[in-house]
Amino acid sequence: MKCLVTGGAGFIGSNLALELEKLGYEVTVVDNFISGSENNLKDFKGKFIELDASKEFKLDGKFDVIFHQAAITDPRFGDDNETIRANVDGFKNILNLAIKNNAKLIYASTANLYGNGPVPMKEGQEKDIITAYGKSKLMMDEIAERYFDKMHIVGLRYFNVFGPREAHKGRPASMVYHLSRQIKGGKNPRIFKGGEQKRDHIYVRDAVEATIKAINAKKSCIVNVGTGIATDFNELIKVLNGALGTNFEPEYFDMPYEQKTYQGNTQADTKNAEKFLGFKAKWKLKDAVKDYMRWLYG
């Protein structure tokens, strides 16, 4: 089976490309390196093409499955109009490519479009758009829904993914990564006052499994990809201390200003992922963090 992975030098994209290759798929990766990293593909043996999926392009070859991971993902990118243009135009271009190839299309959506809505977050609940990134993904989902009865198309609303090959993201990298770097640097990990904000932390290995399972989804759909478990930052620091053999206390600080783009809590309702993809997260947070810390620090 021939697969195309857009954004394949990025975080989830590179992990996905490497796992598909391991499973015996013929994989082509495209990326424009605006946010991806060549280092993420140092073990990749398939075909790589440098291109911007948000602009007109031509790709030779036939693909059976297209995984669309390419996007501007940083809510602080700075140009909301360009975030929306790039993400929506890129999706339209890849959708047309999938139609031309009669290929299955699996694409990255986001839990960011739930904003500060009620938890656990259900796919059908009213959306609370707090970033241009979330708006762009909702626009993509609305386009996808129009094709549900025409093709195999699955949108994956990833929750708070963490794991290997995310360091290149910088500030948008996971709190698991950033807090671990502070601890390894001998500093108290810094979190917003109280540390009671919760996140549905899902290991990238689970996120990749869900993405691959979407190839055989029972029907075209948009589903949450999370664990269904919310963990606050105080507990996360305890988990990190356990994995790193340290005993650092959190350092609390006030949110510097009213952040309307900040999600206070995230937690996935996972029923539809189980029903339509047969996916349920396997990695417990403690085990996932321990595995990740070994990968990061040896």
Ligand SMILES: NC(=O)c1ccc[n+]([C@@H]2O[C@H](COP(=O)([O-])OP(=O)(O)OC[C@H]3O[C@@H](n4cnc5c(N)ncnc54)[C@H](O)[C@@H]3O)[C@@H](O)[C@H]2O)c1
Contents of the next structure:
Amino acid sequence: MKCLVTGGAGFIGSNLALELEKLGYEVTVVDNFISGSENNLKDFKGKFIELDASKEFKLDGKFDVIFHQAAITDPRFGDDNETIRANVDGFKNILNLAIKNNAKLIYASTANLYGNGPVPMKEGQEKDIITAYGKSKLMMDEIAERYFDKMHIVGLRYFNVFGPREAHKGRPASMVYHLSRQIKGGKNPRIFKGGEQKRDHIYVRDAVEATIKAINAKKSCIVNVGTGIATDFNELIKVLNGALGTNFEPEYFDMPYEQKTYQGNTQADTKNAEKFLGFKAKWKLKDAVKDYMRWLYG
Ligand SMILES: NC(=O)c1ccc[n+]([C@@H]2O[C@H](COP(=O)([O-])OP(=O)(O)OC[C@H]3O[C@@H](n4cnc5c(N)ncnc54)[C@H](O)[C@@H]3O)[C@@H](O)[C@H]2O)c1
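Having displayed the form predicted on its own, please output the structure of the form predicted together with the ligand.
After this comes the whole thing, all chains and molecules, with the earlier chain placed first.
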């Protein structure tokens, strides 16, 4: 089977491309390196093409499945109009490519579009758009819905993904990554005052599994990709101390930006992913963090 992975030099995209290759798929990766890193693809043997999915491009080859991961992924990118233009135009171009190839399209949406809505977050609940990034992904979902009965199209609302090959993201990398770096540097891990904000942290190996399962989704759909479990930052620091054999206390600080652009709690309702993709996250946070710390620090 021939696959295209857009944004394949990025975090989830590179893990996905490597896993697809391991499973025997013929994989082509495209990326424009706006946030991705060549280093993520050092073990990738397939074809790589540098291109901007949001502009006009020509791509030879026939694809059976297209995984669209490419997007401006920093919710604080700084140019809201460009975030919306690049993410929506990129999606439209890739959708057209999928139609032309008669390919299945699996694309990355986000849990960011639930904002500070009620938890556990259900796909059908009212959206709470707090960033241009979330808005761009909701616009993609709305376009996708118009194609549900015309093609195989699956949107994946990833929650907080963490794991190997995310370091290039800098500030938008996961809290698991950032807090571990602080601990390894001998500093107290810094979190917002109280530390009670909760996240549905999902290991990238699980996120990749959900993404591949979407190839055989029962029907076109948009589903959450999370664990269904929310963990607060105080607890996350305990898990990290356990994995790293340390005993650091959190250092609390005031949130530097407006509270309303920050998601207080995230937690996925996972029923639809189970029902339509047959996906249920396997990795427990403790085991995933241990596995990741071994990968990062040996
Ligand atoms: N990591 C998470 O926790 C998370 C959560 C929700 C949704 N997502 C979504 O998953 C996808 C992958 O995110 P990630 O965490 O791997 O981020 P990432 O920034 O590491 O990866 C995105 C990749 O897309 C590339 N890219 C961006 N715009 C492009 C364009 N126009 N043309 C070609 N390449 C382009 C970047 O260079 C980068 O390599 C994104 O669509 C993101 O919105 C991620």
